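Here's a solo chain for you in structure tokens, the form predicted alone.
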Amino acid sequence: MKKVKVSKFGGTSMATAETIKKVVNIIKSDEERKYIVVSAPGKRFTDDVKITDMLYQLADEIMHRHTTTSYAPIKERFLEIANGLNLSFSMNDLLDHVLVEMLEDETLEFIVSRGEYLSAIILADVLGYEFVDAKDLVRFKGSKLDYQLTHKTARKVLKTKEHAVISGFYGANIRGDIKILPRGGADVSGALVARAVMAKVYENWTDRDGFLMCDPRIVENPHLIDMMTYRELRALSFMGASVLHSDTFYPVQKEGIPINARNTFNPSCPGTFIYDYVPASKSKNVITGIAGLNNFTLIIIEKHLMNEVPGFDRRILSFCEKLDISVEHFPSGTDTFSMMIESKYLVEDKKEILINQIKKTMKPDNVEVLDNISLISIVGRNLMANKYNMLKLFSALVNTNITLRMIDYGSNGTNIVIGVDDIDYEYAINAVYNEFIREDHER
């Protein structure tokens, strides 16, 4: 296929008819912009809903009391959105069709899937591009995504297609039955046509710049990231980092597709590159971000010559298996076994079950249990290349008067955790931040 770009455009990019221009100033800028793939209006201001919000509320009414009484809303947003741009098609007919539809299925999904199949249907007249239904390229095996067969049908569909909208978040199983994904699973719809195209780059345009190397709202004024890699961008999501789903890397990843995170309202900014691999060389920090989450519980086993007892860390995470207990980590030493649970998991006396299980089964010599710790996760794939990078970490940690309760070291080389009282969580962050970015800038 010939070399093209494909966009997806968030909610905030798809709100009003004045953002739609912006995309399409954005599209028409650049003729490698041939499959753009879009998500349902989302939020104009800060305290407005967005319209898949709405849609969840008119699917619940529809499907148990039989009233449509909240559409009235939701068309008056397209109306309006359809008002402010010159389509070739009368919006009010159509969302009368589609409401229609709605009421012959009777489906969660079918329903609120209507956010994007609309906003699809608008970008592309506005284009002149050809509107495709993600029914007809996204295919799920029950309610899960079949990525083999969505990459087979996709490529077949979108061959024949020299420019496409697509409508993002949704697809069908083999019956025509309308399936959704995940709430941000447009971003995914996105990477699936990417690979399906073989692009040369997939841009997800938001309403951010890009990657920041902190939350803003704990470091004043983080440095963007540049560049990273998947690897990277997925020990920092899986740490709370987001500007795309968890789930978009890996149709992309699989085929060496670089990601590109820009920001519809800032087109001149670059963003972030996410490659499948960056050179040491190209890297201008040690630390590429920092991210983490709070609200954790850790549990400390302590029994002497634990390592003479077959499968005693095993049978102690069957126990958290049973109680539908997830363990984020479980860094061990001599005699001692650790385990590093989200505390929501241990709720409604699943902790003091735990525990009782582990005395009574287990005959440990201590249990220690040390509750509102937080993970923060300092990621870069050049920190291990350099010992002086560690003891500028604990460096930072210690003369902050921060207490360590737990290091973890990524067995991929690209991060390093580190278990925290929650109550130092933001000191911690700001001090290796400023230990590593700032310094490094101001030199």
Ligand code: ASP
Second form
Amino acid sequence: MKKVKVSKFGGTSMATAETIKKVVNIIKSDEERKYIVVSAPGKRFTDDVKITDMLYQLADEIMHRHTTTSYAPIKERFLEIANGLNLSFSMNDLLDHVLVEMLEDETLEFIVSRGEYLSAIILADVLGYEFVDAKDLVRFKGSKLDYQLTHKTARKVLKTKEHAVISGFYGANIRGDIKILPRGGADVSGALVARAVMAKVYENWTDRDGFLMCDPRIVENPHLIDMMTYRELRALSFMGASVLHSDTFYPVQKEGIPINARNTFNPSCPGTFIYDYVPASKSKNVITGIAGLNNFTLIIIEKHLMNEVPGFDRRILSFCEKLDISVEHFPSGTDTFSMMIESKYLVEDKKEILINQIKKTMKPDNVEVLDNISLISIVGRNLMANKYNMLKLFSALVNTNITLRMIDYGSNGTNIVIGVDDIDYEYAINAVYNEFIREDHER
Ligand code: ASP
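Same protein, the form predicted together with this ligand this time rather than the form predicted alone?
Expanding to the full complex; the earlier chain stays at the top.
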């Protein structure tokens, strides 16, 4: 692995001249930071509007009304950034030129990609690095990212560059038409670049110190996760923890490149590292993080001698499939089969249709429906390694008098999922956190 780091800076890091100066200091403080990927300028304060959102509005205006009034505030924001940075080119001329190109191209993708394009040109100029347009690196087949071709192309182009600033969020198809990634996709661009140059680490700089063990709206001052595995990250993000764009993992995980989530506004904090594998000796916590989701419905189906009815479970699941209902968990027991379903799939009498179908076709003895259930995923690669952990976990929940509606004893060895009533959700998370984390840290 080469001694290079790929550093991706998000929207808040690129929001103003002042924040860009912080970005420059971070890059200059480590000569291994050779390939930089950027987002468009994001929010400067809570109610601010991201440049990308302004560009979506502009695209709508250009495409439907052929006017450009909403370009003025975009231009103003970029000029303000340029004024604070002493650039070697005329930002005003560049902005005028970009508008002309937008009017020529007139596609949504082209217009909304210009935020990253301009942001990368600005940073490249300040750093004295070469600007590399993502359209020459990131390849799409139709509207889908072509990982293989991107890898080949990016490797070839970047091999010849000592340093580069690359625009995130977009790429192009073979004809050169601009194509965009999903929102938040500059994270993915960074991962593609990290893979192409075989970086020793992929740094993802935002305005947060890294990943917290729990949602701070639920647990007061949760600790920061110092390190975790990709699998744990996946388990946390699947359960709603707001972490990196989920397509980010693939290109870097494939090559065993660690991700390091860092804070532009607190660069002395080492952030969170995500590795393919973390040896048990390196872990100080049993639990890595806790995440959860509300609004599930549990449907419990009982039938005496269910196991003697061939394909009982499969037929019920096929009813769900036909109704386009996705089932999250199906805990089963002797003569019971249950399904944990996100309640959003059961709207518009779908619940009644499903239950009627089950009753009519499968003739169960009883069908019980519990609404307002929350799922909580307790994630920890070492959780299952010691049986006393289970004792600790369940006694913490029992002591708080929480009714457990479901337990999925994580077959992947990474997490345990429990179901509780929505009203017990926050208590349960706090109970587990206090038992495993607060006490360990405060001991
Ligand atoms: N600027 C794009 C967005 O706001 C992409 C990104 O920042 O990752 O979604």
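Residue numbers count along the first chain shown, from 1. We call the rigid core the largest set of C-alpha positions that still match within 1.5 Å between the two forms. Computed from a prediction, not measured in an experiment: that's the story for all the values here.
The two forms, fitted on the rigid core, differ between these two forms by 2 Å or more at the CA of Ile316. If you fit the rigid core between these two forms, you'll see the Cα of Lys152 move by less than 2 angstroms. Once both forms are overlaid on the rigid core, the distance between the two CA positions of His304 between these two forms is 2 angstroms or more.
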